[in-house]
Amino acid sequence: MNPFKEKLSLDAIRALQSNRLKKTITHAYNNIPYQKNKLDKAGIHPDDIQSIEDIHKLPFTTKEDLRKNYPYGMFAVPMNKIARIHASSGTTGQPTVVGYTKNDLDVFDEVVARSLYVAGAREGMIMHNAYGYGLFTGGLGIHGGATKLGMAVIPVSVGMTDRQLTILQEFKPDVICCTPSYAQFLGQEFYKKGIDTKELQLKYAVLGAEPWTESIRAQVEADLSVKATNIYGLSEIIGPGVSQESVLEQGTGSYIWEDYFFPEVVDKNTGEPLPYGEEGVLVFTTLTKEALPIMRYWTNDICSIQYDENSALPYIKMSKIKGRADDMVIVRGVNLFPTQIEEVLADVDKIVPNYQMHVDRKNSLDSICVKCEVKQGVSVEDKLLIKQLQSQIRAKIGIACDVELTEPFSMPESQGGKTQRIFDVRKI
């Protein structure tokens, strides 16, 4: 299967996203009664919507919004149309439910066969999937996708780590999908047991759920033997398959998949759209979501969009998400992404991209601890190392700090989920 048979124009695009949205905003607006509340408090009718150029006259949904409406007071759509049902972890608070109707599970399957095709999958491989399978949208809908292309998937799911490295071996598979720092962690645990991983099927890893950098990249690359590429998505909008790097493009941005989201990047105070190129927060709006159709949904995800002359695909790209708008922290001053530490610690050729950023106050001034992991054979009592990334931080990002160097396989490893970067006790 090909996914890629009939390629649209830009024109094209830009005239099934106008189409798309008119119905969409008549949608919501006849059958979301917190979303009609919404929009005639702004003054918007959804005639008032005429082309994709309009977009910007509507109001920004927010995850409180989906929260205040917990847990179906957002769907469009009566009961027994929803196919199924999906909910954030609630971590930071309330989870936000979300809702399929069948033709939105086929759109979730296409959109992810799209992806794992420019990753390098193609029908007729194995799927080794260590997405987490239940309520968080990962596991199903990267496994709907995947059959969509026509691949077997083994449904490895996360944790239970030994067992993963066996699948891995005897299966076969040829692509993996999983966190990028499980993969991180799966080639670590390789290395342990003196297995070369050059003797696995495996041949492409699309990682997501998280942050990542180019010296993460080239960790599981080698660690792992693949070509790795980042597949970003969010529940509230569909799940994995928003947006997918093609692994002929690596490090020029994930296309969006425009004909089904439409992207824009505002402003993190005013709200106003940035012209292509500049950096902001990156918003959606779903143009065909039956079940949950959201309007300008504020991500929280830092990252910039344009579009390509050189891509392979009419679609826009998105660039690596720097941070989320939440996870910024403000020391003394400066704003500060986890990314920005790792970024530093990339040119260290004595330090691996495993790392803590700890954020405190001692006598009423900000103070932040790097702790970093060192590569085997490297001393924890490096004072020169240490000197040299206290300097490389200062210079990069304008701001001191104490550095930490803990011993290989120190710090706390992924086992399939996210991993936190930043402990900032500040506020306890």
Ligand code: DLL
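Just so we're clear, the structure is a prediction, and the values are computed from it rather than from any experiment. Definition used throughout: the rigid core is the maximal C-alpha set that superposes within 1.5 Å between two forms. Positions refer to the first chain, counted from 1. First, how it differs from the form predicted together with the named molecule.
Superposition of the core reveals a Cα shift of less than 2 Å for residue 47 between these two forms. Here residue 32 does not count as shifted, since its C-alpha moves by less than 2 Å between these two forms after the core is aligned.
Once both forms are overlaid on the rigid core, the distance between the two CA positions of residue 58 between these two forms is under 2 angstroms.
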Contents of the next structure:
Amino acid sequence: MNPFKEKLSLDAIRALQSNRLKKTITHAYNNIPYQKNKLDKAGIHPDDIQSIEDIHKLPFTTKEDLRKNYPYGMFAVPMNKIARIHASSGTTGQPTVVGYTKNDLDVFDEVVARSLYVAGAREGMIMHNAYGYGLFTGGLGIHGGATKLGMAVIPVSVGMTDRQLTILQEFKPDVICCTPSYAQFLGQEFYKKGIDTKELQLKYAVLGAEPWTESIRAQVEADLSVKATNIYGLSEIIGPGVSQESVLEQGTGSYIWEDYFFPEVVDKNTGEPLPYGEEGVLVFTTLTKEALPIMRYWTNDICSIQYDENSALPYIKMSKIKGRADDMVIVRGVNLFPTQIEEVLADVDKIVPNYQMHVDRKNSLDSICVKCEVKQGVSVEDKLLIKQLQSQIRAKIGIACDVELTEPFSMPESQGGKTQRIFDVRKI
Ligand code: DLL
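Can you return the structure of this protein in the form predicted together with the named molecule rather than the form predicted alone?
Let us now look at the entire complex, which starts with that chain.
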């Protein structure tokens, strides 16, 4: 199956967006009392939305709105039309519950099939799916899209790493889907066991669900002998497959399937839309969702969007996510994302890419301590290494920090889920 058999032009995409936006807003207005109330309060009637250009008139939707309506208050269809329910756990408060009609699931399959295709996957290939199955959208979301593309899916899910290594060797999958931290971990495990990953059948890794960097890409590509690309998504909008990087255009951003999800980047303080290329908060409006139509969802993810003249497909691209606005810590007035620390650590030979960033306040001054794990054979007392890390991190982020080296295998390993990197105890 080729999901791009019918090529849409940008004009056709714009027309679809306008048409679909009008329908979505009318559907939400007529069927979700909370959204009707919100639109009424903002003085907006669905008739005011004539084209996609009118999107800026609409109020934002936040995670808080979904929490207030826990579990099903934002659903726009009766429960007997709901075919599946997922939930995203979040670190605090109520989980966010999301629902899908059969048509929504078809769209989910379509956008994931597109994503896997541009990542290099093809009909007839075997997929090792190590995203979590369950309430998390990763496992079943990727599964549905891979099936639609015509792949054979191995639903491995997370954990039991030894079994994953055996499956990768013996079932000979062509594609692996998992978080980037788990891909790194699998690479290290193969290395530890002395297994040459060139002997595997693996060709492509489709990595997402958490931020990652170019250094991690280089490492995973070398350690697993694959081409690695970025898949992005969030439960509130659909799950994985909101955007995907092309394996032929690595490093140039990820295509957003904007005929289904309309993207904006807005100023994180004022909510004003920003020009293409400028960094801000990513906001999405769903354009076909029946069960959970969402207008202007404030993702909290920081990135920029831009058209790329040299790309093969007409869709807009988004840059890598720098971090979540709520993952950003402000230390002595400096905005800091864990990915900035990660970029430094990835280039240092004596440590493995497993780290934590602890932020504390001592004598009313913010302090950072980066804890990272050394490779086997390296001493945790290696003063030269500590000094090197301190000065490289300082050069990168502009403030001094402590570095603590920990013994090999002492940090919690990735089990395939999202990895917590920041431990900010200042608020406690
Ligand atoms: O993480 C969906 C997903 C599953 C995406 C598998 C990719 C692969 P949630 O659990 O709702 O959904 O978390 C969504 O995760 O707002 C981002 O902050 C982060 N995120 C997801 N993909 C990426 C990525 C899934 N490629 C939240 N890069 C989002 C950076 C990502 N952050």
